[in-house]
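To begin, one chain is listed below as structure tokens, in the form predicted alone.
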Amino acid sequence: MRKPKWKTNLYIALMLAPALLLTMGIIVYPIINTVIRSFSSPEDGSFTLANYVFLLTDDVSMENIAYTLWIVVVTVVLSILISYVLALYLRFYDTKISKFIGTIYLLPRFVPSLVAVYAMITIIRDSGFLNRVSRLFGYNFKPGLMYNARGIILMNLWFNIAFATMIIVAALSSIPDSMVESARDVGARKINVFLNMILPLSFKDVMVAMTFIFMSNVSSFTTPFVMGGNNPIMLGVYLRKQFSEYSNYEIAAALSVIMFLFSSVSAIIYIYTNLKEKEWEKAN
């Protein structure tokens, strides 16, 4: 005898209730509370836009926002370019070097971020490993990569190239060798095969990699806090200052919402790319 449908639905709802309540408690409530507080006056809790007006008109805040976006965009572009070239090499060249790189290129993903940052500092600081090696040859080479954007970007590349390469290699692996060989057999040049076949077929996965790199770096904290300068600073460090040092909780909440909106832009691009791919699949 089959159970009534309402009993089945009730059973499913009871099973899902703990997970739903947990999600509401640790994800949804903090987000709602942050949005509400971002529109609240610190004096009496009344509705106000002053927190956003301050962040979008204050010279220091705008400089920090521009500084963050510039670092993130440069990180995304360089990570994708380097990762794509590396992924092409790993996918289409079967050599001992490519096999060796294919074995170790994911190692940075297993190194804790703080450990990696301090390891990089011992190498690139002006009195670090590179400087000591240069002194052995009579030079005094100082990389000048600490406490500025160049050092942060270098560290971001360390974290993101392995991740982006992994995604792009997976995309390129789905392209059959026979398809590439057929194009070559009919006279297509390598550049034409790449532009008309490989690049379009891997475009969606490149967008996925770009989306996740953008989102993870726009709110990054460890690298800019340890390796960055005092002015300008990235938004993650600026948020921490507003919250912990200045006790500007409402401005910190507004800054959190702005960072969330920046991440949402990349998420929208990701969703749009997926929808366009599904439309393309239906059309074909």
The other form holds:
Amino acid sequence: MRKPKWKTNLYIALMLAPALLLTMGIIVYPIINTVIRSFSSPEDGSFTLANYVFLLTDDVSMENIAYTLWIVVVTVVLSILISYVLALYLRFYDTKISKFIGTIYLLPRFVPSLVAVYAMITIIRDSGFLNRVSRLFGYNFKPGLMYNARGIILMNLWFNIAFATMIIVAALSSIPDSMVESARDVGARKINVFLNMILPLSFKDVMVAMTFIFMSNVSSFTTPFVMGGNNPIMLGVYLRKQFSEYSNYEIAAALSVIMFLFSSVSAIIYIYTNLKEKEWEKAN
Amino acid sequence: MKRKMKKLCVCAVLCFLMLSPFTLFAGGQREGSAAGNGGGKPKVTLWATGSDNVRMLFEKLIDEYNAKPGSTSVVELQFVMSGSGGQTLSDRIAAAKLAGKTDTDFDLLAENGSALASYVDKAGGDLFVPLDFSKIPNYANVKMKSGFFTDCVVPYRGTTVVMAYDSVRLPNPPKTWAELDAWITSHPGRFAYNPPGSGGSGAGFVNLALYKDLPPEAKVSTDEKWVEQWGPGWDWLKSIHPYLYTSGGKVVYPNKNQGTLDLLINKEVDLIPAWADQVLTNISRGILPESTKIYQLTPALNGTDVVLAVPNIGGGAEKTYDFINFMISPAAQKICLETIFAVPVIDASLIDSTYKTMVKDLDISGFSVISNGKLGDVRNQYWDKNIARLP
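Next block: the form predicted in complex with the partner chain, after the form predicted alone:
Zooming out: every chain and molecule, the one shown earlier first.
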């Protein structure tokens, strides 16, 4: 490649400047501000660790952190499992049903989240659709899914399965049929093809999906606010409480930083798996 | 090439990561924009806060006023939706005031009378300009003079928390506090209120529990000493906890005013505290059945007048008088009543509307006002820590 001249470099810098300035102004500056505030005392603004100490020792706060992580981990595991099976089905079975599912499975991505949440509520609330159907048959079935973790996880699955399936299907599509067929030709059993070929080849994309699901759910607000109970609550709702109900701005800032760190851990795992070259890939 | 793609991917993840938690916290600051001037009349920017029905009300009223041939100013609305940034309206006004600004566009403020204390707490006692009532002729018709900053405000509607129930399932609702206590414990799972931090009807109910036996001066005080007197109220709230609405085997306090209304709509409970205007709006739209009724407990749940006030950092009181006068005219009071079932501040006989019967039992002069300013935060925090966590 030709070495770029300084003029070209200047041109690139000029083109990037507005985006960079915008990023500095609306992302970097608030982040720095938040981090500084999280170490400030509410009374006189002096340096203190009290906000973090409170969040990491207070009973309510610790319950909320544990509750959030639990919901997010369950959401990640279940949505990946379900998505993987669904993706395998969509990729390797060529039937009318699989084609139909293939066309509609992305639909949840296009429904506004608040609409989806309320639609789900009308079905699963104790007096909702399921309950009314059961009463037609003389039962009084109460799903008990509202105001607790089960409902939130159900809703999270609704949002995330479509997304994870989309990513995994893309990964599986890049595995050529000829490879699978040749393995089968030399006598590999289906389970071996899956464990030794398909799984390793799609592993990275599964990590991508997991990372994104983890990050978007750690800070989720709408679903836990509308469907969740009063205690424990997820961190997004807890943050809002600290911020606009208790007016504890410093604690809210510290909580933001903690949520940021949770997301960072998953991002580091993602970056690590992504940058690690597989031995056989190096040949490419 | 492949490596480049990877780098891009990593960048995308980092950007996403940075945005996700912080957007929540760094959320919306919005500044008022100056709009065109209508035919040389001075522009009045009205700042209001509340739920969406209040926004609809003001849009209607302002259209009506601006279209009126005799109007002497052009009013423009800046609306701050409660729950998203409601608190920042008082913060914003306080920030402008404390920064020494005197020529802002905070010309006129519409706010609950009981909330004004928190504005003054933050911005100082001289925030509101005393009004010259001789320039507001319709003020003579106003039945109720506000209990807060009486010389600086004009009430334009009343709003109150009431008890709402379904008369088919519950023919004889409990009318007094003692009856309510007995009814809740003998009808497990049929009563619900929302967390005080999530909406005014739950806050009104909790406030009444805390303040009903305290001296009258406590109800309008922001002095921390009253927090110690809340004990019996908290004990009572704890005692009814096991008898409240349950879902999935746990007692649940549904979030927001609408949360408890939804339970009443879906027949999951029979009795709730709710804002009168929200219940009446739901009935008129057919969401709640006609058999839904409202009544006031004895002692009464929290009500307040909603007032217009002029901050001393705006364009001055003079140009706002004509609009304030319009707001308490029979025509505007009729719009308030018919749009959001607001309790009129002028005598009902002056208003020509069939909606009057729906609010006839809600007498604004009998409202019980609790205005505890910053103590509301203390209350919410205690409730979340001690009531919400009960098994």
